[in-house]
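Take a look at this single chain, the form predicted on its own, given in structure tokens.
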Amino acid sequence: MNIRTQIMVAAIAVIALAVLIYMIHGNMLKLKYALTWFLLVAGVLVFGCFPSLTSVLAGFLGIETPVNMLFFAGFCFSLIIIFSLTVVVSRLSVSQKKLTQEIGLLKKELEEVKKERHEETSK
């Protein structure tokens, strides 16, 4: 990887970091969900600034080429994101079900109170 590509990768990573910070500051993204993306940006910076590290890590893991190691890392990162989003969706589904049930009970209670008041006023 030549120096121009390294600079471009570093610049894109810094821009991505700035966007993440802006989104957290503007309450568009919660910090606990942004941590994974911070790790990704850090990894891109490290591997972008030190491309020989990719070859060393690929050799250590027994992967033939550094590009395959990067694809494997991207696949693992995607699995982590998918798993974390699945957990969040599951929690929200349970929460939504609970809230819907509570709203139904409150509506029923409100109707009963209205019915009782109507009966009292009609006597």
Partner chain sequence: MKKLIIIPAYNESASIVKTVEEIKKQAPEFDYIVINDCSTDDTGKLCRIHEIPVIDLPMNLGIGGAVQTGYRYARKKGYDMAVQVDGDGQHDPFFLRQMARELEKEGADLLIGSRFLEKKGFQSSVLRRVGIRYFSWLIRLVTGKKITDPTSGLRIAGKRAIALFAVHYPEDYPEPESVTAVLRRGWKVKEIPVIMRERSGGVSSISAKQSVYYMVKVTMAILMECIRKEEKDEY
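We call the rigid core whatever largest set of C-alpha positions still superposes within 1.5 Å between the two forms. Numbering follows the first chain given and starts at 1. Quantities reported herein were computed from a predicted structural model and do not represent experimental measurements. First, how it differs from the form predicted in complex with its partner chain.
For comparison with the form predicted on its own, produce the structure of the form predicted in complex with its partner chain.
Nothing else is written out below except the one chain.
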């Protein structure tokens, strides 16, 4: 990596960080789910600023070309993020189902109460 790519990578990471913070600030993104993305940006920033780290780490893990390690790490990280999303979706669908049922039951009860009242007043 030469200095130009380094600057580019760092710039992208900083912009991503700014977007993340902006979105959390504006309540468009929940901090809870943004944490993994923060971690990713931090990783990119570190490896972008210190490219020699990749070779050291790749050598330590026994991966011949550092770029392969980056691809592999990125792939694993994406999997983690996607999986956590699946977990969130499952949880959401359960609570959505419960809510929908509860609303249906409440609407029914409301109708019954209204009808009873109507009958009482018309007596």
